[in-house]
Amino acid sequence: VVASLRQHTNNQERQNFNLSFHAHRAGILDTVDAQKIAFLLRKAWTLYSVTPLFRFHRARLTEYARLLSAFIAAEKRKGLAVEVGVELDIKVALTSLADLRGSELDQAALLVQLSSRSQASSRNSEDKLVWSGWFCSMFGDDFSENVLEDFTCLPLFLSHGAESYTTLVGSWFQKTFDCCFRRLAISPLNLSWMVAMWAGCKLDRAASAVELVFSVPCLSQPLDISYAIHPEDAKALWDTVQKTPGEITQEEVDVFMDCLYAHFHRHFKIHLSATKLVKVSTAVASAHCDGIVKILHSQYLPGVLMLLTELAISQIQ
């Protein structure tokens, strides 16, 4: 599913989303070597929005890697000056991922990797990858069209690894390119859109259950409710709800969720509408309200990244 998400205010209390699919974009990664995107799958990525980078130049990635490496070393050594170019215990690699973009107006994704070599290991031993992060724009056309030439738009950032490294990398990029990183949370409304979209996807292999996790408010002890639906049942329900193939409306998402709530109440006498949706899991991807996403199926990678790009842009604007 590759979708263009447009947000507007329906009334003062809630936001409505109008989403239309672009079938000709669905095969955007069909020609990409699966090995090149394998590292993106089945990892828990923490989401951030990033304002445009000022005077960022792709031709200087090697130089940026050296500077970032020196910055991390200096921070780890409590601010002591470190000479750029000397061999450090953290190695930084910056790589362009040319195939990971939606349109010609999008900037190619940028991968940042931190590797470590223990002092006891030999010089010929392989470095150990300790942290990964990547900047991405998937069909962020409207946003990139409206920025000045000196700015590079990569509004979505995903990190995997120790938060201390995320803080250091984010700090260096903010100081170097005058940008701003912010954690990107996912609202219950957006989670409901995700589960509706992903539950309706056709998969070429056996799918795992569709699971929704709800948090019960106003209790002295935290209580979560897990609700699992057979993937074929979830897809069958969505197929009956969706009026026009290739298009999704807020009304359809509401009907889909209301049907799930009604089924749960019929069996357990619990009103899920009084709880908070905090996590959704499908065979396509899983997402948590704290802004943690795991992409599970390469076929739908563009659609997942497009939705996340739109959410990041919405937070920036």
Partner chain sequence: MDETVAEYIRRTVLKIPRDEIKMLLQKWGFLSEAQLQTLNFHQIKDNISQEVVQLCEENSADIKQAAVLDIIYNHAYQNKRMWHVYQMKKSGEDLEYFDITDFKKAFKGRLRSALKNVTITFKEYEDNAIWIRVAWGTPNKKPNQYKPSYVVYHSQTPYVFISTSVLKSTLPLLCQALMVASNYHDIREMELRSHSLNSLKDIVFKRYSQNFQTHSPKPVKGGNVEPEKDIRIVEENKSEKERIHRLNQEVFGSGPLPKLEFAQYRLETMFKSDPKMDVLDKKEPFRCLVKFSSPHLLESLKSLAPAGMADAPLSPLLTCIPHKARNYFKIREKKGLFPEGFVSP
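After the form predicted on its own, can we look at the form predicted in complex with the partner chain?
One chain, no partners, no other molecules: that is all that follows.
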């Protein structure tokens, strides 16, 4: 089941999502070989929103890779070394992933990989992947529609690896294509959407628990609360809440969360709604409020990416 979010108001402060999901929106990614997307799964990706790239040309990927590689080498010589001690030669690879997109209107995803080969080791040694990042647009048509010709829309960026490399790659892209990267935080509101939607997903294998993590920092001693529900029971609850066919509403998400809060309050007399929801975790995916996600199941990959693309777009607008 693929869902799409449409922003109710433009106000950045008060995001009020009115979710409607269509019957599964047929996309290019659905038919992709599981092998190709295996690299996405089970990794913690840090999320960013990226404004459109100016004068980015797919045909020039090899040239861009060379330029980025030179940039990284130059920065290291300046003393902004990323690895202390061992001298590493960083190799850059830029790949276009034609199948990693929602529709024909989306730009194909762009994968950036940094590999190292230690100078000390022999010529035959394999390169070691030290950092990867990819730009993506999953059904981001609303956004790309309104954009001028010279611009390429890939609003979602995901990185995995040392932050120092992310900074290097990000600065090069910003300088070269006049774009802007911003960390994508995920609000408690969006996290509750995610947990409600993902808890309702049907999975063929035994699933892991539906877990919500709350943080209460401003006490005399900080407190963390982990509330994990058996996946069958969480799904059973969501199935009775989610009544409108073909649609998920804010109200239904609220009812689902209120039920969980009420069950908790009955036992512990604590108002979870007064605490901060910082992380949600299900068998489909997990997400942290600092903008870190892990996608665990290839079946729901398009849906998750679509949701994240929407979040990125709303941060840009």
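By rigid core we mean the largest C-alpha set that fits within 1.5 Å across both forms. From a predicted model like this one, the values you see are computed outputs, not experimental measurements. Positions refer to the first chain, counted from 1.
Taking the core as the reference frame, the CA atom of residue 222 shifts 2.4 angstrom between the two forms.
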